[in-house]
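The chain below stands alone and is given in structure tokens; this is the form predicted on its own.
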Amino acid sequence: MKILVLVKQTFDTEARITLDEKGQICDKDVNRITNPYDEFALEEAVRIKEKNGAEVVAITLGTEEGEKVLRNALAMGADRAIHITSNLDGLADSRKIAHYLSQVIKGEEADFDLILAGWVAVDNNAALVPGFISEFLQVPLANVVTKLQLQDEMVECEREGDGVSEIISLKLPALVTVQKGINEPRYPTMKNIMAAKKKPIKIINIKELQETEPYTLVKKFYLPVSKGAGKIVVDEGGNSVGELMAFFTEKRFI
């Protein structure tokens, strides 16, 4: 069995961001880190790796500094990896990301059984990724998983609702996102680490690939506006409720 792990080099979830002159975001001195819901997919296909047997393959694309993810997922258990590199520039598109990836699947790993991936990245939220590789590769997808089992040549995945469990199967090969609470990732031992080092990592250059159009374009960024401070009604009189509501008129809350 061979199972590929989709990680992704998101900034730290306690980096400050900040926007350049230009309006782009800032990444000088900002930590990156391993997609927190990336590692729980590494960690279930490790899991699966110990109790079935199964070569485990983490695939990114990002900058130079996606290396540091790619060792972490090496440490965390993953047999190799594959980077694709890029500077990103023009790559905030969700499509064109998929396409990217798909390619290399295609054309390195065809003979997957299992894509394993976080079922959102923390940076921009879009949960976008994975449904459009299932669509490229043609393969089955369950999104949001909380469980999962492989069954002969199928994969049971169980993910929750409005206070219900919905359990749906999938022919492998398939495509799954996990969600926070299928696992608990594993912190990589000291030996680990040092052996993640001699493991392989195949580099790409993103412009050995099949190019592609846009489907979206970023067309600013900005931070919240800060919010202003809150009126205070003092009730002296009985006259507050008539306050409010003067307030709210003139805001047009109501």
The other form holds:
Amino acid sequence: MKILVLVKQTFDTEARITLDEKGQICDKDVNRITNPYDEFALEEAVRIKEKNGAEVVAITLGTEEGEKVLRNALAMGADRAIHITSNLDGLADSRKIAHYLSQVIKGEEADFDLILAGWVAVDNNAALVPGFISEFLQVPLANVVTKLQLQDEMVECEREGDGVSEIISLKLPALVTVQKGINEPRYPTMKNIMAAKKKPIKIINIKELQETEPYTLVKKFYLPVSKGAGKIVVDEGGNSVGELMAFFTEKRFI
Amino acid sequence: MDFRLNETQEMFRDMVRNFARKEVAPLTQELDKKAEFPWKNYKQAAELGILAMTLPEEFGGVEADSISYALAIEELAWASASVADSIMLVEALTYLLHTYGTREQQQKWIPPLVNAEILGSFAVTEPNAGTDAASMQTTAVLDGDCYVLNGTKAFINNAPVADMAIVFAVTDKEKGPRGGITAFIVEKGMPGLSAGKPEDLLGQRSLIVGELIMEDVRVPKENVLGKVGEGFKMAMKCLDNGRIAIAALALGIAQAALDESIKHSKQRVQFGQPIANFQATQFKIANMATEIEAARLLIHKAAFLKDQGVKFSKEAAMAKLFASDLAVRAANEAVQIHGGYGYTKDYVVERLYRDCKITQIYEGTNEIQRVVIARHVYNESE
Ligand SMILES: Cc1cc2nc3c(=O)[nH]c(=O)nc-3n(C[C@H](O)[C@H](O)[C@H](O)COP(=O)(O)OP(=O)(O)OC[C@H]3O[C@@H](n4cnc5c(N)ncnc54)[C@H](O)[C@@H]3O)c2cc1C
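Given the form predicted on its own, corresponding form predicted together with the partner chain:
After this comes the whole thing, all chains and molecules, with the earlier chain placed first.
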């Protein structure tokens, strides 16, 4: 069994996003981490490997600095990794990213049984890449899965809908994106961190791959407007309660 | 010259940081209140290989360098000084066993220690021999196949619950510290061995510290650790290593004090604005941040020298002195920035204020660090 895990480097969830003069997101001096949802995918892959035996391959498309994410994946238990290196300029389009990833998968990794990924990346919140990949590779897709079980040639996935959950069955090879709650990702042990240093990372420069046109273009980035200051009513023995009630009524809170 | 961590050091740090922040920190306040040993975190740390990290592979370690070890201790202490301290103790014990022990001693004791199956103690201090450790009164007299140990050790971490202890005792009073002190592995259950009740500590209250009392304890000759008469040298070597670790522990406390202060000062509003807007607050933050940076550099320098296999005693003493004094200053300022809230157990800084003090006392008081540093400095000037 061969499991591919899509991993992405994202900004630390605590990082403060700022824009530069040109309106681009400032990415200097920002601490980067593995997209937390991808860690659920990795953990799930490693658990399958530990239970049934499997080869786990982590794949990322990103800057050279993104190698950290692959080392982390290898330390968590992946066997090897593939790094499509790119400075990410002009790569805001999810379909374009999926195109490159699919191209590499279709090459030497075409014999995969399962692809796992986080259902969303915490940075751009688009949740589009896995969908495109499933189309490019022509494999069934289950999204936002909270429980997963392999059975013969199938994978059974539990999904939580609004007020009702469902269990769906997909024929392998398939792509499954996972949701928080599916597992508790492990911390890599000291030993596995050391072992990760010796595991292979294959590097493919994005320029070696076939290009494609983006479907979407980012027109502009802007930061959410901060909420205005709250209203403070000072109780000076006067009509502070009335003032407060008037404010609530005006805002239609009551 | 390169001030960056290498990839492995960074990965170790990130792992320990994640672990410390997500698993350790949430339990620390409660364990401190109840003065309970952090068993859960201690076992988790063992599973992650943190207890064995500096040892070779055959003992479950990765031979992590001293910088990685200092980083790990700093991150742990950020979340809990007690957890960091307990882990440092294992490092000291396994260092001694690995460096001086026989194969049998190593195989018997190192695995259960680093797997958190047992707890151990390192026993030098006595009621009448603290800073002047060489004046220890515990004696070991050879009688047939055994040494008979008599004496009381004081302030011994883990003593009330330890399964084994490395005890330093006088085997030759004439020779004193130069060939007259020997290390022994004393085991729980040996007749005549007992422990006092745990001390009611000011800080690091999750440690279990107490007396270790030996009354005619017969310790087989095989339990001598290292050579007879080499004990004092071994203990001093251990303290040298330990100083870098204590410095890192103190740094973790200082960093936590700074982080809590930043958080609180941005939230707390007085005179219509966050207190972070007041220059008086900013100066405190600036001083803390600067000194923390300086302490970290001193610690990494000492660790670097140690890894190079060159002398590092002076630098280790400087790091210990500077970082522990800083921890006390930073915790003090952190409480000040928190005002009355910082004086209550609902706030982390109250614990930091108590946890930091001991770093100026153990592993050689800061007075003694100054003595050591001055001696080095004068020697170098000759
Ligand atoms: C929580 C805790 C855990 C500990 N864990 C251990 C442990 O696991 N194993 C162990 O062996 N010990 C342990 N200790 C003991 C610790 O190492 C000693 O407390 C320390 O060495 C100081 O000794 P003392 O308490 O006897 O102080 P003293 O030696 O009595 O010192 C009192 C004061 O006099 C000063 N002073 C003494 N001599 C000089 C001098 N020559 N010049 C200038 N000033 C001097 C000291 O600096 C200090 O300020 C622990 C202590 C505590 C509180």
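If you superpose the two forms and keep the largest set of C-alpha atoms that fall within 1.5 Å, you have the rigid core. Keep in mind it's a predicted model, so treat the numbers as computed, not measured. Numbering follows the first chain given and starts at 1.
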Rigid core fit then Ile25 CA moved by 2 Å or more between the two forms
no
Fitting the rigid core first, would the Cα of Ala15 be found 2 Å or more away between the two forms?
no
